[in-house]
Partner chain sequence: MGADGREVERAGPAVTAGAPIAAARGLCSCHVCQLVSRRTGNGRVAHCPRCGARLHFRRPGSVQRCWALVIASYILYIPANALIMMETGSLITYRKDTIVSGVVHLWKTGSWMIAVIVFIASVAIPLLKLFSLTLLLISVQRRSTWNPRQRTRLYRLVEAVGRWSMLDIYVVTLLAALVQLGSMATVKAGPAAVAFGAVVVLTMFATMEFEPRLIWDPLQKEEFHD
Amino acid sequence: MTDRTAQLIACHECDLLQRDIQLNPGCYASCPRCGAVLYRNATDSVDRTLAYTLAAAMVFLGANVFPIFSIEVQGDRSAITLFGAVLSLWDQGMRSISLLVFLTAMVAPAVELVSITYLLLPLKLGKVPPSYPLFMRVLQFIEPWGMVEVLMLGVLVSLVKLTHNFRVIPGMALWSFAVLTLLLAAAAASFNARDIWGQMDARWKEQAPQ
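Chain shown above in sequence, structure on its own - the form predicted alone:
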């Protein structure tokens, strides 16, 4: 018999309306018309996402503190950090590119990491962070703008070209950005917005005054 009290949901691919059902841990629900995955019951999504995010935050700090690479010419070595590269582009008149790199490679990943930590760390401790709907929407908005992998591709292409004329030494930040790309992808894959919304709403109702 159909559960008339179950919440109605729409398939994000074909818009077919159907009723929400309870799933066993590790299982997922798919649309009967187009086969798209509607949602999963990932019981450990908070723990895994929080672990990946905290690790990514530490790597992100290292990626912005240490040099990306150094160039050695006739015994003189010059190193540059990501923020130094942003300032250099700005000083050379390429302000739109400088601003784009700053926003997509520094601001967007930082906001994403702070937002996920703000949401999941209190939830892990059994609390509900204030204004959590706002941070969920900020996370949804900022996620497409984080382009660390594009930065990595650009740096690697530049390194290949520079090696024809200079001795190029990869810096700690270059390896950090490579690890950061993997950690951000892992955090995004394990983040289950439906599960987070459900846990937040349940905790909020428990803590709300009767």
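Given the form predicted alone, corresponding form predicted in complex with its partner chain:
All you get below is the one chain by itself.
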């Protein structure tokens, strides 16, 4: 970590070359030319991100296992889970939409949670996970495609639309999604990619024989 303050950083949005300075916890550095956020120093970044991620992983399971909500019409009851909805749409012939929902609402968040755990858990224990650059890259690629918060809003909009015609019974997964949205936002806010690259790099050099 000795050379951290001396390192240069080029703004990813305007390529302005700047010197990386040590930030106080909770602060962020922004580019003086274009205003982009260059990097942050989130408090206890690794610990907090790991905690939020593990909690989110558990809630994520709940959000996928339990029904989101059910409707009742004259004794006829219909309930759906997220995966049930994906399957149902597949059967109705809307395969591309079904796949899109499956990838953005289930696969992407799952990959995100697994990658963060895979990277941070060994780091917390003082080890460097094998092929970490690959997982950092996967994480960077998958991040824009995880849309749990959009799904949450979609669930709420559907809920309002349904209450016009049906009695709607909210399910366990509805609450799980609400909590998951908050946990993922918290994990994203405390995740510090730049710091993790730095730490991995330092550890890797320690481990490598000369």
